[in-house]
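Only one chain is included here, represented as structure tokens and corresponding to the form predicted on its own.
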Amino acid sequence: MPPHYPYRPPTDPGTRHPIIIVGGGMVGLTAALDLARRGQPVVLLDEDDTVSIGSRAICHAKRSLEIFSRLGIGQALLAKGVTWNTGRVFAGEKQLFAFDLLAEPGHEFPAFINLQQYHLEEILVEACRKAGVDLRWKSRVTAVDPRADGTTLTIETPDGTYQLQADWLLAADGARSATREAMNLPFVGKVFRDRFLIADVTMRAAFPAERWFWFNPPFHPGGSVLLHRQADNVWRIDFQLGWDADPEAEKAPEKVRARVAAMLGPPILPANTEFELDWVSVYTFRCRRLEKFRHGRILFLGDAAHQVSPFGARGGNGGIQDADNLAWKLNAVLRGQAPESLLDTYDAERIPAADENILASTRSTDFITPKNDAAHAYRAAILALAEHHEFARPLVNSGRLSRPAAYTASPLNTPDDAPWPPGLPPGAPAADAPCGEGWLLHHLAPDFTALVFGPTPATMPPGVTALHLPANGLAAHRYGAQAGDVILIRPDQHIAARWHHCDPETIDAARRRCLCLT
């Protein structure tokens, strides 16, 4: 049974708070935890008193795990989740090919873990509680009144309605965001004419921890099916239904059991494999976003800001990266270390990231659900070639799996001072590598870190911590660095600048640029 968190009657009607977050899902909780660990007081409002129902976002990518590691919960997630790096693609009964998403060693985290969203949220709630976040359950926002200097919220509770003032409001209240609706903000994008059924199934089966995707399998002719293993012997199965399917009829337990039973026989699993249904839902693909994520002192994150189809695991992972991008910037503004204009770069960086996810998701959707005869013929040709020819396999699009956004066009980047060998450019997320007896990312400072390969400037400017690394190690290889190079890492562990030769003044200029001080 999911936990139910205690409701506390409000004791501060009319009070003004520096940060209020609306939405206690994984994105809102992540933002709250990040800000609290930076020393910011946070109030989080959620209309329910428990975690998500059903598995929902289950595939948590390596970059998300690295973010959660910085927030102190990475190992807990790794211990609870199901680790996987391998995916397999089938057409009919034939396996076309397999792929490895993390083929090289020397990383703390795997390419992905599978973990039901409710487990992640339980871990986040406990971490937020320990960090001092003011968690307010059964607190539904019914009105939003934005002003130039903040926002007034009207909140409905079991004890009646009251108001709070927020200097800054973070709207992480999901796809049906009450904040977005109250502000009458439309989405830009489209809804696809197809439906998919999700079934969470509990069973004990000798099945590998891999991602299996079928095009037109014999147990579900004419559609596609995706299978993932999750924690606690729960399996996630997605069935393509078609646009004309009746969502309510498809969710009927007897109909879902028949679909699952047809799938779980030979050759996948032994005949009569026993299973139980845990959760069922029907969804429609949506690929769209708000035109802007910042609206004065209200900032939108996660599904409240953008929506993508679930194939590719880009929705939840993208929302986690939203929180990662925003928290350090808002902290810097509130501490007087940066002007409010720094928050404009949340749009400048996260809107291109959302567009990248939307484009990848749209292309996956078009391949999985061809819209005309030409698209069907193209897919059939690609699938036929992929069984025997390596060049065709990258064209098989069963969901381009989540990759971290690289902010290569960000105004916060300092351009290279000279040509670099292949490596990670400014804007890219920092790469992990073994570092002493631990991992490089664990050694990065909460503010700015300079990775120093070999000889170093005599001093570092205020707010920058030096981390010395060998010029012949794995980290140097991944960053394309040589002896004497210096790479500046931002508080969210993205690369801000890199130099072959620099001095403390040059490093400080790049740090100031990251804070919009120049």
Second form
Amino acid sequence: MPPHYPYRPPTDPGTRHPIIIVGGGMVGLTAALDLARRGQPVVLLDEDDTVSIGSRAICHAKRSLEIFSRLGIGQALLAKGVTWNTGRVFAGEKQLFAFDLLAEPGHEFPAFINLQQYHLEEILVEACRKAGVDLRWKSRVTAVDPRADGTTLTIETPDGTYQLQADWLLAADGARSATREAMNLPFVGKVFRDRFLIADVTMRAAFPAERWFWFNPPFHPGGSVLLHRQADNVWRIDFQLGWDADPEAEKAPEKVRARVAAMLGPPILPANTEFELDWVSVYTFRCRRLEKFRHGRILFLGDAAHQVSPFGARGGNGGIQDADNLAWKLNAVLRGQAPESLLDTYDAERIPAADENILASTRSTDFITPKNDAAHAYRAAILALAEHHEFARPLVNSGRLSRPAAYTASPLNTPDDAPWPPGLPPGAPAADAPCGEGWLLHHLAPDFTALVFGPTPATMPPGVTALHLPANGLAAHRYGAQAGDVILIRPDQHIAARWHHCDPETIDAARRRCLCLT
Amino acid sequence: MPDLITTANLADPDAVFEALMNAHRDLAPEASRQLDAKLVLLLANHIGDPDIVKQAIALAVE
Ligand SMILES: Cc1cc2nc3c(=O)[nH]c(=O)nc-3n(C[C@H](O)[C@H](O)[C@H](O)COP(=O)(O)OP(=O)(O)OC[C@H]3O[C@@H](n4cnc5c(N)ncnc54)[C@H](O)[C@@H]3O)c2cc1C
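Starting from the form predicted on its own shown above, please give the structure in the form predicted in complex with its partner chain.
Next comes the full complex, and the chain you just saw is listed first.
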């Protein structure tokens, strides 16, 4: 049974709050948790009183898990989720190839876990509650009045409407963002002329925890099908239906049961495998984004800011990275440690990241839904060649799974002053590695950390904590570091600067640059 | 950036043309298109450099 969170009648109409977040989906909750853990008072408004309906975002990438680990819930998610590393791609009845996402050993988190969005949100709500977030359920924002120094919100509750003032408003109200619509901001991009039936199915099947993707399988001729295992013996099945399908008729339980039954027999599973339908929905996918995510004192994140088709699991994972990028910046501005212009770098860093996700998922969707005869012919050629020829397999695009954005062009980076081996340039997320009894990322401070390699005595400027690491370990190898090297890590665990030779003034200058103080 | 070769570079042009025509001879239009698509993909992989392939596409579209 889904949780229902307690609604409380508002007691503070007209009050001004430093931070209000609209939307308690996975992204708004993540931003709220990050800000609350940084000591900020946060009010979060959500229109209903429960978690996501249906599994929606199921694949959570290593980078998201590392962010959640920084927020104290990484291990809880890992324990609840299904870890998987192997993907298989089929065409017709034949397996074309398998791939293994298992990163090298020496990371706390796997490449991916599968976990229903509702489970993730439930864990986030509990963590937000413990961190002191003021969670207001059944509180729908119906009007947004932006000013230069804040925003007036009108909120509809079971007890009628009231208003609140926000110094800073975070709009995380999803793809149909009421904030975006109230502000009349264009949300442009493309619609893919196709429909997908998404079903959650409960069954006891001794079937491996792998990602299976079929082009044109015998049980669903002409379409593609994706199968994933989730927590609690729930399986997610996506059927490509084509543009002409009738979404309402397709959702009829008998019709869905017939499709699933055709799939869940031999050779995939034993005959008469029993299953229950938990959730069914029909989607048409889109890729689009706002032109800018910052509009004065209003910041958009998650699906409210950008939307992608789900091939590649880039929607939720991208939104989590938005929250990760924004929270420390807003915290620094609110504490007077940085000017408001630091928030412009949220746009500078997250818009290229959104574009990368839009590009990758557009390319996948174009492969999965060919647009004309030439696209069909090329796809058929690739699938035919891929069975026997290794060269054609990288051309098969059933989704390019989410990768963390590296902010390599960010104005916050201090450019290298000497050559470094390729791999982890300024802007890249910090790599994990074993560190003492635990993991490197756990040892990073909430503000700035300097990784100091080898037996180097280091004096740190204020606001920077040193973390001493051996010059011959796995960490040094991953960062391309030698004895004497120093790498400065930002509060969101991205690399800010690195040096072979530096003094406290150099480190301080890089820290100040990261806070837009220079 | 290396340039696409647009001067004569093929050792035995008549034989290559003949091999292409032989391959297509008995094919229906759809199968011909499949064959050409496979050939483009095989040759693009052999070339390896996406810049060269894009230069060839631009020239072919002209
Ligand atoms: C079929 C499908 C599969 C997907 N698979 C994946 C995947 O595997 N991995 C992945 O990373 N992503 C996936 N995604 C994308 C992912 O679900 C979204 O990117 C993610 O939900 C975005 O989170 P969000 O918090 O921005 O928005 P949402 O989760 O949509 O949350 C928005 C919240 O705002 C609230 N709200 C809306 N309007 C108001 C209002 N006016 N006032 C107050 N509250 C309001 C809503 O109640 C909701 O709680 C998938 C999506 C779909 C549809």
